[in-house]
Structures are given as C-alpha cells and as structure tokens.
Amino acid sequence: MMLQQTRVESVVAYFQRFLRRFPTLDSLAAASQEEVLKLWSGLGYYRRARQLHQASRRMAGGREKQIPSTYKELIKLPGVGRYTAGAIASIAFGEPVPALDGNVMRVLTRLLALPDDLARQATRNKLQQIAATLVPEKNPGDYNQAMMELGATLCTPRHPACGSCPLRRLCRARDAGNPEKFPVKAARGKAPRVKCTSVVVRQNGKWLLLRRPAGGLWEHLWEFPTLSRSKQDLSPAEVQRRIGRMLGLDAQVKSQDIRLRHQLTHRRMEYRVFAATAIRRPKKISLPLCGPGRYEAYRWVADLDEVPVAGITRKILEEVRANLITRRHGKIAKLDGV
C-alpha cells in the first residue's frame, strides 16, 4: 500500500518505522486514525493511510480475523486495486496473477511498441490482460517482482540501459531505436496554480496548528494556520489584520520573504509564508481554508510529530527556521520568540 505511486527509496524508513509500531493486523486495528496518520505523515497520499487502516479493521473483525490469499479477496478491501491485490496474492501467497504497476506497464508497452495512450483506462484493461497470460505457475512472486525491478532499474523513463536489458532481444520500441517513446501518453493540461498565505505563529514554544477538515486535500492533518491570496500578495499588517479577526489572535507578524511551492498531482501551491509570535491565545477558530471549507480544531505544538501533517508542513517550518535572522540596523538578530 506504501508503495503505490510512490518510490521504494522513498518508503523504507516509513515501512520500517510503521512495523515497529504496528506489527500485527490486531496492533493496526486497534489504532486510532490520527496515531496511523501521523506515522505516515510525510509519505503523502494520505487516503492510502486511511484505507489501510479501515481494511485492517475490516480483516480483524471478519469471520477469518486474518488478511485474505487470494487476488479475488484482496480486492475487495479498501484502497487495494488490481496491482496491490496481484503483488500481493502473488508475492506473499504464490497465486499465478499479475502485478502491473507503473514499471510493469512501461516495460510491456515497450517490449510492444504499444501505440495506444497509456492515461485511458481500456489501455491499461490491455494490458493487465497482456500480463496475465505472462504469468508463470512457478513462483509468480518473483516474476512480478523481476518485472517490477526490471522497470525500476534499467526501462528507466529516460536513458533506458537498452545494453544491459536481458529482454532487449524481444523489445519492438528498441528494434525502431525509439524506446523512450513509449509508453505514449496524452498531454496533461498545466495544472491549476493555488496560491496561500502561511502564518507559523509560537507563542511560549509551542507552534499553533489547525486540523483541516473531513474531506477534500489533506483531510484530518495539520498544518499552520493558511489564508487564501488572490494575485495581490499580503502585507503582514493584513495578514496580521485577518488572523485576528478570524482567530481572535493578537500576534505580531514578522515579514519574511519565504516562498514555497509544491507540487501536487493535479495541482500546485505557492505558498507565501509569514512568522508570528502570539500575544495571548486564540479564543475561536473561523478560520477558512485555503480552498473550501473551513478548519475544525486547533492545538498548540511543541513538536510536529505530536500529530499527522502533510510533508509541506514540515517544509514550511524548516524554511521559517532557516530564516529566523533579519537585519535590523544593520545587525543580525533573531526574530522574537521565533
């Protein structure tokens, strides 16, 4: 499941460190989703998070009280697709189905020289037929496991080790000299900018930070607190002007030219980030999203790992932390109680 759309390097220490904690389906069941969230904060996709955790409370309190051995099983859960339930049925339970992740598909559509776009989903129906018939009897698990390995290491996306491929007899994309051709894929329109304003504000050590809500990007994490800006950039004194108002917050707003962004599947964020330090505490929160819906709790923080935030979060804190210096007549200082 941690491995679906993201890289094996990626995902270890996260594997490693989520076992520890969890290293029975009973432990995983037992926990509450902001424990789960928060050990997977930072590894992104967090609705893999989530419906890992409601399978693993579907698997515990079924009938078998264990996970299922077979592709037909396995799909039925929450969060598991045709490639997790074939890695998994095949690797951990000897079952002859395919696993076609992204390397897989990349791997056969070369070996092909396969035309058709790789982004509708009948292609994609192709191919997992294609994969099937490929599957051995005898150890499937290491066959698709070889598959996968071999996308990952040499049918690279760019400069492919053509040389070193132990198919490169077989592959069509190689016989036509174009292998990075393939897979063809549609252009992708440019994906929509949104642009916010991020106030980290300390009052006494402690960072404030506000829980998004059920639903939409980032659900149940937290982050600082984050205004939406239209072309115009705000000024620390608007900025300081709109999370008074909205948090009954008086804090002083220190101007820092930060400037984040990150990329998102079908989106990207420039994030425009201010420090604060808190006078007193607030006494609501009204607070609207940067985007629909509104905030629905608060906490103070002496650490970021006391609750599940999205790798942006972190981000945003290390870039403050980095430029807590300022030049006041003409000294370096530190930026108050930041």
Given for the second form:
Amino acid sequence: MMLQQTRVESVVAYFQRFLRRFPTLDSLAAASQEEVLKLWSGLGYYRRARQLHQASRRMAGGREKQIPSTYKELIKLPGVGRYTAGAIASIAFGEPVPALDGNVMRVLTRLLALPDDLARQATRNKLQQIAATLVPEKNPGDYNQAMMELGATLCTPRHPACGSCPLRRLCRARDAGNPEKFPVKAARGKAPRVKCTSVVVRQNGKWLLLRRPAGGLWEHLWEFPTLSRSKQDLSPAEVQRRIGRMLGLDAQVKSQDIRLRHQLTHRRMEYRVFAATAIRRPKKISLPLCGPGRYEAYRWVADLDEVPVAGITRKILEEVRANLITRRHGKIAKLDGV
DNA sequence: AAAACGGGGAC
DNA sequence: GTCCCAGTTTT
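With the form predicted on its own already on screen, would you show the form predicted in complex with the DNA?
Complete assembly follows, chain above in first position.
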C-alpha cells in the first residue's frame, strides 16, 4: 500500500521502519491510528495508512486471522484496489491475475500503440481486460513483476531503451517510431494557488500544534496554526491579533516573512511563516483552517515526532530554525523588514 | 466520469 | 516550470 503512487526509493526507509514497529498483523491491529499515522508521516496519501490499519483490524479480527489469499477477497479490503489485490494474489499466492501499475499501463499502451486517453477510466478498464488475457498460468507473480520492472527500467516515460527491450519485436509503438507518445494522457489543469500564513508558536520549549479535522487534506494530522490569506499578506501585527483572538492566546510575533512553496498534485500551497512566543496558553481553538473546516484540538509538543504531521510541517519548522540561526549569526543583515 | 488525495525526484 | 510514481476512493 505504501507503493501506491509512490516511488520505491521513497518507500524503502518507511517500509523498514514500519515493519520494525509492526512486525505482525496483530501488532498493527493493536496500535492506535495515531501511532500508525506517525510512521506514515511525510509519505503522503495518509488515507492509505488509515486503510491499512483498518484492513489489519479486519484481518486480525476475522475467523481466518490471516491475509486473504485470493484476488476476490483481497479487493474487499479497504485501500486494496485492482492493482494491489492483483499484485498480492499473483506474487504471494500464485493466482493468475494481472497487476497494472503505471509502469505496466505504459508498457501495454506502447505494445498496442493504444491511442485512448489513459486519464479515462474506460481506457484503464480496457487495459485491465487485455492484461487479464496475457497473464500466464505459471508463475504469474514473476510475470507481473517482470512487466513492472520492464516499465521501470527500459520502457521508461522518456527515452525508452527500445534496443534492449525483449518485447521490441512485438511493439507497435516502436514500429511507428514514437514510443514516447504513449501513453496518451489528457493534460491536467494547473493546480490552483492557495495562500496561507502559518504561525510557529513557541512556549517553554514547546510548539503549539492544532489537529486538522476529518475530511479533506491532511485529515487528522497536526500542524502549526495556519490562517488563510486569500487577498493581501497579513502584517505581523494582524497575525498576532488574529491568532490572539481566535486562540485566546497572548503571543508575540518575532520573526517574519519566511516564504515557502509546497507543490501538491492539485494545489500549489504558498506559505508565509511567522515565529511567535506565547505568553499564556490558549483558551480555545476556534480557528478556521486554511481551507474548509476548523481545527479540532490543540497540543504543545517538544518534538514533531510526538504526533502525526504532514511533510510541510517539518519543512516549515526547518525553515524557521534556519531563519533564526541565520539571524543570530548576522549573516543576512536584512532579513527583517521585507 | 472526474476530482481528491502528498510528496519528492527527474528533466 | 511539468510529469510521474509498484492507485484508491469519493463525489
């Protein structure tokens, strides 16, 4: 599940850490969702973590007390779709079903010189059908892994190594001399920009984090209080007043004007970050977040590893620290006042 | 059928 | 900047 839409190199370290912490199905099922999310922190698509956790509980609680061994049963698990069910069923249990990831879809569309738009579900269904007829009864897992590996190593999105490809004589796209034209995909619209202002509030060696609500981006993850700033930038004084009022918190905004971008698939986040010192604890957390909804809870932490956070939250803290160090050393005299 | 859902690396 | 990654679920 970690591998869904995520490169192998990005996953390896997470996978190893995850397995050390949860070596068995039961250990995963017994853990809290927070604990599972913490190990997923930074990997993205956090729904996968919750689904894996749910799936583990379903499996551990079932009569079998083990992982289902057929495609038909596997695909019933939350977070397990056609690809994942096919990969597990074929590789682990030798069932002759296909496993179409992005690599395999690229290989197949090239072999067939398929002009259909791969962004469309209908095209993917068609490929799934075709792939089902190609899977061998013997060693289907090896076949599936070979197809994925072919896509990952030779039949790459750009500059495919057709000369070394074992399927070169069967490939229509290569015949046509334009393998890079496949797969055909409708261009995505560009991601809208979202402007936010985050405030890193420090008190007694701890940072103030708020928990995002259910639904939407970064569901149930913790982050620094973040305001939306749809129009113009907020001045430090405005930021101080707003978080003061909304959190019932006396805070002194110290640094200012750290800017950073965070590119997501369908949003382009533009953050301004302020560092602040709290004088008294928050009374409430009635803070609308940047986007729909309101925060659910607050918490002071000495370390971000105490709670599940998104990648951007670590990035923000890093920037604030770098900014403070730079200022302290006076390397950049004019960081203020911008 | 289309949109939502993260983040990083390659070019 | 753009594209894509060992995709799935929701609207």
